[in-house]
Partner chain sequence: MDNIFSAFTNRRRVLDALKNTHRSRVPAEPPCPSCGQSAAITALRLCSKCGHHYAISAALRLDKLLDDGGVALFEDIPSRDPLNFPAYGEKLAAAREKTGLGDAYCVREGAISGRRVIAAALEPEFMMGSMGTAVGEAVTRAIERAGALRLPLIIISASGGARMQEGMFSLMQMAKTSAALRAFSDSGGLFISILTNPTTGGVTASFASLGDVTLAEPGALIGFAGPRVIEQTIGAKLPAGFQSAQFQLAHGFVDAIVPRDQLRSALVRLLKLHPETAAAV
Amino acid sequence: MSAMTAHERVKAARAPDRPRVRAYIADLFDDFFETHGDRLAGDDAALLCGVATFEGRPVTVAGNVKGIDLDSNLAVNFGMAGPDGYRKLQRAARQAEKFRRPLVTFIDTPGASPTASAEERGQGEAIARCLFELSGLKTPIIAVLTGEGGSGGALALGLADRVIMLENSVYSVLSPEGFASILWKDASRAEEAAGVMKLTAEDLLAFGMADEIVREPPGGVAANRTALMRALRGVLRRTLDELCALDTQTLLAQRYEKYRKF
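Which coordinates fit this single chain in the form predicted on its own?
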């Protein structure tokens, strides 16, 4: 394992050349068909949902969408979904349960959209409803943290039977900049904040909030995307086999116990 500081891992998680959700879908899944809209108000481009197959097994896939430059990030609100996105996720989750498909989510967001419009349209309720729906979903759920996992925007996709983190992903209640601004009234102390927030994959694994870490290849994931996807595919295959072997009652009981411990 590389001896990176917590702040260096935050920077690695945010790197613009890091694979985005569509790259994971293209490399890991077949026959992907994207579904659009929450059937209530709109279609949030910051959150992607669809159906696919993983090595012949039908699955539902969802994930935060980030861009690679200013224009593409503006088009998806820098990966910060609004209530339409979280309600789209709820719709996809209910459909996954109906057709007995495992749900696989990919998390990479600084947080939920903080705009007045999002709040007016029920942002808090939409995130809470995601937690409610996923907590009792009668099908396996796997969450994969690929970059940033920020606040409720990440948690809405993160209530899962297994939480897998890439080595340089992070997961926290808010950004180091926000933490420093609140605690010390000084956002410039973000590097110091990252060191005390316990947001790295190793920290989360030690807390029991992550279940497994996927090591990243030397040179970074952008330089060796094939190796990363090969390693992640193996973890997904094994985890899906384990979860799909459980009956529904056992699956839900284990999920309940997992989150009661928190």
Contents of the next structure:
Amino acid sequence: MSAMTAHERVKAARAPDRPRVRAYIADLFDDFFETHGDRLAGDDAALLCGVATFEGRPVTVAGNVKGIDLDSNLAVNFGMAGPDGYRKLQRAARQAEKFRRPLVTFIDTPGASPTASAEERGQGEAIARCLFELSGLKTPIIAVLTGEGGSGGALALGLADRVIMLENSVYSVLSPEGFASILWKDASRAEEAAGVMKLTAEDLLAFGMADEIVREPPGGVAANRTALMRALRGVLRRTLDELCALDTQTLLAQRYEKYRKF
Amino acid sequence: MDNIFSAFTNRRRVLDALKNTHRSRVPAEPPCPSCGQSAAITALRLCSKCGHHYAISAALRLDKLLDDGGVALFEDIPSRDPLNFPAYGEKLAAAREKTGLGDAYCVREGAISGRRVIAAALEPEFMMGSMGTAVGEAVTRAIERAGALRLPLIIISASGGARMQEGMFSLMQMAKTSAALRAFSDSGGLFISILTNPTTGGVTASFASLGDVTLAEPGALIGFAGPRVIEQTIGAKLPAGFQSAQFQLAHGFVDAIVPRDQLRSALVRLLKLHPETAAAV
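May I ask for the structure of the form predicted in complex with its partner chain now, the form predicted on its own having been displayed?
Next comes the full complex, this chain leading.
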């Protein structure tokens, strides 16, 4: 494994040519049917939900949506979901439980949307309720960190039975910019922040917050998407098999203990 | 040098003597930030003229809320420094010195007008009441104890959010506390969440927003993102009262705004409306 600095990992995690959630869905699943809306107020384009099959078995899929250029990013608020997105996820999660489908989430967000309208509609409550729903959801949950995972906005999709991180994904309490801004009142010290935050996949695996790292093909994930997807497919298959073999009581007890120990 | 020094100490003595002669008078308070008057501050840290809610320590809150103050729990949870974060140890030591607490929490078992409860409060003077591993552990133990004893749970939040210095370990406290509340809720437990100034970030986005009943103190700032971050994002000033307790009531995220001097009586009413459940089998 190359000796990349934490800051270089953050840059790699945010690379504009890194596969986005729809690429993972296209390559890993069949029959994807996107389900829109939170049934309360709106439909958040920054957080996608739907139903698909993974090697024949139905699964619920959810993920942060990022663009690849300015226009496409403006359309999805740079991957920062608002309360409508988190409530759409809650709806999808409850249906996953009802129809006994595992839930697979793909995380790639700098954080939850910090706007006035998000606050008016209860951003904090929406994230908290995701944690509440997922912690007791009676079906297996797998979270895959594909790019950057920032703050509660990422954790809302990340409370899972298994957390899988791509080699160059990062996961942190806040974006390095936000962290530097809060602690040092200087967002420009993000590189220094990344160095002390311990946000790489290796760090998270050592902490027990990630369960497995999927190595990225030499030459990069953009140029070698097929190899990346083949590796991830294998991990998903094995993980789904493991989790689906557990009875619900054991699954929930293990999930509780997974977070209780921190 | 000697002369200057002795002149200084003499001056101090004169000042001290003057203070002593005036000790019988009511000390002049600095002007209240709400009404501008130099009014006395009550035992619950309210302006005696306009009722402005001053910050109050976690310990004093629980002293006033519980019959005879209750019994302290979980005081020995060690704070951790999992990232070996520069100068965090010194910051913790200074906060302990300042507050007399081990970390930013107080948990007590006690009673409110005879009804047994588990009550916790976060300490805003301890690193802004931020939630790291110790606070998350204290809150989780409080939830689990309330569940085991089938007692109502009351948590008074006052927090800037996740504690940055503990990085991802702080984020995990959001999952841990929320999962504990889910189990508590599934077992039929009553959780009354009380939001005070300020309740923001990872505390708002976890246990503080998961109350069966949610109360807020007048004037409290309650939200996920802080006002400074929002203003930077949207490039505009926020209107006055944005994210206030009144704002949260108007937007449907708070059941009632309760002034601090009415909190105990409000809780007595709420507890009466939620009768004791049978003991666990």
